[in-house]
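Starting off, we have a lone chain in the form predicted on its own, written out as structure tokens.
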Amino acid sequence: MTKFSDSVYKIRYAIRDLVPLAREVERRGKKVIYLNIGDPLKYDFKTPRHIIEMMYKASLSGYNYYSDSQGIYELREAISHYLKKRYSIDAPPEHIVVTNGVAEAINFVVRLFTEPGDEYLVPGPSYPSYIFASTLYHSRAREYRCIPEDGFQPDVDDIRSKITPRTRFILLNTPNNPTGALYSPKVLREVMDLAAEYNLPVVSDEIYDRIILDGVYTPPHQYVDDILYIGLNGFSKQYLMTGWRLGYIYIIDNTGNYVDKAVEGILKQARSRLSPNTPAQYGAIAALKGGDKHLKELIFKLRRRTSLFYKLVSETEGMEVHRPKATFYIFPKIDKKIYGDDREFASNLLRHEGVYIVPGSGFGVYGENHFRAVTLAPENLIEEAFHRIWSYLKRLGRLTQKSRS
């Protein structure tokens, strides 16, 4: 008999799970406002022209073959230089692996450290890929609490309580998706000390490190002492290259005991998928060498749009939210007595009003009774989305003066 793997069917990616319903709503003739996917290029942002031109030139010049599985040396050299110049990170090209986005990097790291039955710790609320990677590889992603009352800072005591003999690494995500939180220096220092105490590697997803709206980004690596540290980053967000699917892994090992084995383990996986997109890698070199003037416009628009979104959430019955300090996400809490559970709210809002948000429970147990929305849409679309939310409240008989103001 034909048999399928059970683990595949256990995967849930809440950010896209309601796409079939959105298509149905559109077939009925209603315009859907998509606030679900963190892709600036779906709105009014564009990839810088010099990056596109370099990829085009590389392709015309014949760079269309499989590249080195680790990534072309010139790109790894440019990444190494960038990390050193911006963050004083010493990561030579030999300790860098180019990946097909950070999503692939997450899978590489989970497979690097875990066998079936092993565990790793991820922040809760948690980006879905951190969790479903464990489903695929028969390990377990345990969520540690990030404290809403403290701006979603990690609860270090909770991390400690969840370390077991089967724990293989601690994952950090600052700036954080979905909450927009920036982790404080104090918390980062405590997490690194805890990791060192248990001799656990730290994996740090830093893809939003340049999308800072309020406050200062603290690079976690500066608190690394005698532990293995693996950073994940890429080109999708800050260089507006989402569809190009390019990320990278860099490795810091002050002990010198683990780096060779870590690189070897990641490279064995990278070779099995051949290589990243070769012409895109040349575009990435242009991105790193061409400056970041485009970021000024991106951050300017995001600050305005995030402020508007925050204001409208604050004016809506049964919603409360912490103002995000980074990224282009916002993570409001909803009153279950008004909206039902978060999955019910998200599906009903899409079905009846054509507004596509992501249920918070799709980001793990600590995301329940929340929803995530992107703040990338122009102001007129954000305002229209809230008029529809208020119309939904009217349908429920819960529209108040607060939501009409």
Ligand SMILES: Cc1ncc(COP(=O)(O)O)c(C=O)c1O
Second form
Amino acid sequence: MTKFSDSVYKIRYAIRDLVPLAREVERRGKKVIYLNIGDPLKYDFKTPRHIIEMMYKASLSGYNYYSDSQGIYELREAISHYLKKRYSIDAPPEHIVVTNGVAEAINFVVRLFTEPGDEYLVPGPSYPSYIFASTLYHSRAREYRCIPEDGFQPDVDDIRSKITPRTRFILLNTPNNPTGALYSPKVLREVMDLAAEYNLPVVSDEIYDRIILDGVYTPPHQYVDDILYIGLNGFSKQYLMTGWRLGYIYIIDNTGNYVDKAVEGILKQARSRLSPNTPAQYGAIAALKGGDKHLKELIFKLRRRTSLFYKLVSETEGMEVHRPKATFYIFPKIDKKIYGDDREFASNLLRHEGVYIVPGSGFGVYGENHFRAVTLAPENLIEEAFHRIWSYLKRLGRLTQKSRS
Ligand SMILES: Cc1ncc(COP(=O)(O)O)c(C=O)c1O
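Form predicted on its own done; form predicted in complex with this ligand now:
Everything in the complex follows now, all chains and molecules, and the chain you saw is the first one.
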């Protein structure tokens, strides 16, 4: 009998769910404006040349074999130096594991800590992978509320109320996808104190730590005392290397009680997938040792594009939004009475106007009645997207801009 597993069919990655509809709209001859995927390389940003050259040289020199499952030592050493220099983090190469993107790292940590029926706490709204990892491994991701009126800061009381005997770790994501929030020092300290009170590990997805537009990034590790802290980061966003699929896990354990077991648990999984991409790892060494010119350019353009997006959302009837402080996302709230349910809105907007945004409920229960858009597109595309949104509003028989209502 051919029988498929149930769990894989429960996976919903909202960011890409509407791709078949987008293709259909394109077949009908309408140009789709893609505001769904957080990939700068889909717009006018390029991987820095010195990184590409290093990978090319490595490949020509014969570094095309499986690397060490943990990642090549030279790269782990470069990551270790980078973490020390930038954040005063003491993570030796032995406590670092290179992964095929932070996406793989998320799966590794969920499997590291959970058995079927266990729980872990993730920010709500939540990056979808945090939730579907639990679907795959038969655990439960519980979303804790982030407070919209407070710029989407985590609600520490809500985290506390959701800790049960089956809770295995607390996940933080600052800067945050999808809200663009930067968690405050006060909130981070409180979360760390709470984690210490229950002796729970903290997993921190820091993939947007360099994409700061307005405000100061507070690295959460500085409040860690006697708990296990697992940091996740990668090359996709800050080095414009999305397609290269490289990330890493670093471990901080001031107690010394957990680190060996954590590394071993991650390595057991890493060995079963053999290794990260070897030539790409050489490119990543060049990324860490090269300059940040590309990042300055990215931030410069992003500030202007995010401001424009923010202004246009603020002017649109039935939409309100917090100005993102970091990342390349914006997460407006929509009035259900005008736009309907957020999934309906996202598919209708794509079907009728060819603008691809992601429905907020794809980011969990706290995302309902919102949408997420990327702010990476050049200004003329953002303006075109809003002309189309306004024409959709007209179709609904509404006025388009607040100033005119
Ligand atoms: C919060 C967050 N974590 C992880 C990832 C996955 O990144 P990677 O390309 O390193 O797999 C993304 C990608 O958008 C993300 O937004």
